[in-house]
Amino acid sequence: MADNETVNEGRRGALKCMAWAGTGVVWGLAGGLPVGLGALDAEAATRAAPATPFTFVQVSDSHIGFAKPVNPDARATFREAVAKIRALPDRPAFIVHTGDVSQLSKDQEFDDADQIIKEAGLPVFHVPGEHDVLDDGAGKAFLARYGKDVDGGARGAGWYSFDHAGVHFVALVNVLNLKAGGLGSLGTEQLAWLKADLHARSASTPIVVLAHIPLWSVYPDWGWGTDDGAQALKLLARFGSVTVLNGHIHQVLQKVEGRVAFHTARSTAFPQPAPGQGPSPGPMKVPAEQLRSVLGVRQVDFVRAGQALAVIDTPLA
């Protein structure tokens, strides 16, 4: 899409939902042409759309504004990730960005990130990372930028959901009110909203959950988990296919628990150490010639409900 008007039209007309705008993750999911997005009444929500393939892209932890020896120019590597998206042979339907768009939640950083991701020519949906809410601790600047073009607006601190071609997407905010050690938190208000949002959905509806901090306990000592994530997962347990996508830890880890598949994403800015492999989390220095081998994209195909996702991770190098 060539300009903001085109992007906004794509959001309103094709997706009818909130636009929240890096590793790049390409997903093929059950679905076809877009169904109505945004707030659905209970009767409409119970009608499942036919399952036909579609693709979308996940990017995470672009950290625009980061410029240290680990990676002197996070803008450049984010642009490389977007170029990979643009070069895909099959055009994705949209992009999701699972947080830490910026390094310090500054307007110029958000502006630069927007200009880079715009080069993909696709609608973009965002959830915030903790680096995106440093301005006021509540993410007001982030929400004003990425939540202003939504039919009915976001809920609470910015959580929302939408439907695309029979797949129900839930975008959660777990970077406010962090718990001891930096653990994520959803809070009672958001959990109540999630329960109501899922109530009208058929158990056969494929669910995709977007969040920044992992909902499962990757390494609580480093804050790599969500304090009340188990309560959200309990609400999701009745569904036959649930995929949880997050960023935050800057590396690929996967876990399957029951019918829930968890996938963490690489960053497009810098790697972090494996859980517990070092004194603390944070940017991990690698030789310059190896940097792009630890940043990357992932293609995932979901042909139809009931089949496992096919995941292919590809580094930027």
Given for the second form:
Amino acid sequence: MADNETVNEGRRGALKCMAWAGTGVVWGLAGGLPVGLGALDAEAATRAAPATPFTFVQVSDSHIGFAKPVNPDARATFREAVAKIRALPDRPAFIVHTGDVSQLSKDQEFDDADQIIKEAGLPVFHVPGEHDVLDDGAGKAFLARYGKDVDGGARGAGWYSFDHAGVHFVALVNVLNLKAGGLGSLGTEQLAWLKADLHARSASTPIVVLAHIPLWSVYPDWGWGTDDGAQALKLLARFGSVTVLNGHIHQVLQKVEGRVAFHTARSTAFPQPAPGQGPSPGPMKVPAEQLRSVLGVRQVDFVRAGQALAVIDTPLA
Amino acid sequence: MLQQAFASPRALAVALALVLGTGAGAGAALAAIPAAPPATASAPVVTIGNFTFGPMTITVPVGARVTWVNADDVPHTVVAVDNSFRSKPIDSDERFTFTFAKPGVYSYFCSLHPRMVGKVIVKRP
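Other form of same protein, the form predicted together with the partner chain, not the form predicted on its own:
Every component of the complex follows; first up is the chain already shown.
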């Protein structure tokens, strides 16, 4: 199965109004190495923008504490992912973890995850997954641990934003107060905060959105979407470049809609089936020797305007 | 009023039977799906498998002690829509039990995977 795609013409067209451009999307081949960057957009290349080149890394769904036949030791595979980050030739500015740090929100699981990710020696920004808010306080343990990572602290149930080298990062929480029969949820308080947070930004500011459950409807029958995700996307519509990084579904999927590029990441613990390709979204059993080809990390490169924004998904092996 | 603890001798006998049933099933623990305890009218069992409550709707008499058994590889919860009962995370092969002391229709869902919904209909005998 090839999962190597480049950005389509519609996206290229949308880039014409952008001062800062992301034009290349690269997928790691299953079991192989990342391939070359997508084609550059010549027109966008002529435009200048102040963004400074940097790289960051996304990890997701480490599920520390998971120990089932498909992966008897999720700590070991997370440690391998962190070793891959440490070995990157270009040192990333930071790591983002898009949730399901733990399997059952146990202190020991969070402690172990922290110890492992610390081996990368980089700042880490977290958003919670539904597995991280199973404590009696419905996420208070996660917030106490990770809410203070952020300059100025997190708001509400743990959402926050920060800036790095001209790029505005927004970290959202869509795993709390879920309703029977529903999908992920942001809630009115968070949406009001997001509106205010984005208000002062110019439309040319590159935006990166982090959230655990996909903000777009990947496959609602399996709960792979966010009920009020469209309202968040509406608030983001005026920006020239929006990159949405999600986890939750343990596989690389991509969608480009207008100026918004959506990406879901691999897990470092276990794979899940492609949408609808199985009786349920539960862990997908693969032969032991193939496990590391379906786990992985993601590197995101921001380079100067007109050059590629590359999202590079690399399997562990 | 709904009660989580139920102390009649009959309930204890049923609970003991459940424990014994589990013991027998534990011998085959290498199998991913545990043996379900024997279900009776007053102690029905809902099996959670493939992100589904089975059966999705059950009708039980007042006082029934309903047990949910998680046969999936991921944790689930059992949470009443009206918040009248709420389990802690139920990990693989674990179970949650709740006694329905009052007639009514109880809709519930899994708070981790809210597309998973079920219903307990409690009727006077």
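These numbers come from a predicted model, not from an experiment. Positions refer to the first chain, counted from 1. So that the term is clear: the rigid core is the largest set of C-alpha atoms that superpose within 1.5 Å between two forms.
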- Item | Is_shifted G121 between the two forms (CA, 2 Å cut-off, rigid core) | no
- Message: Does K179 move appreciably between the two forms, meaning a CA displacement of 2 Å or more on the superposed rigid core?
- Response: yes
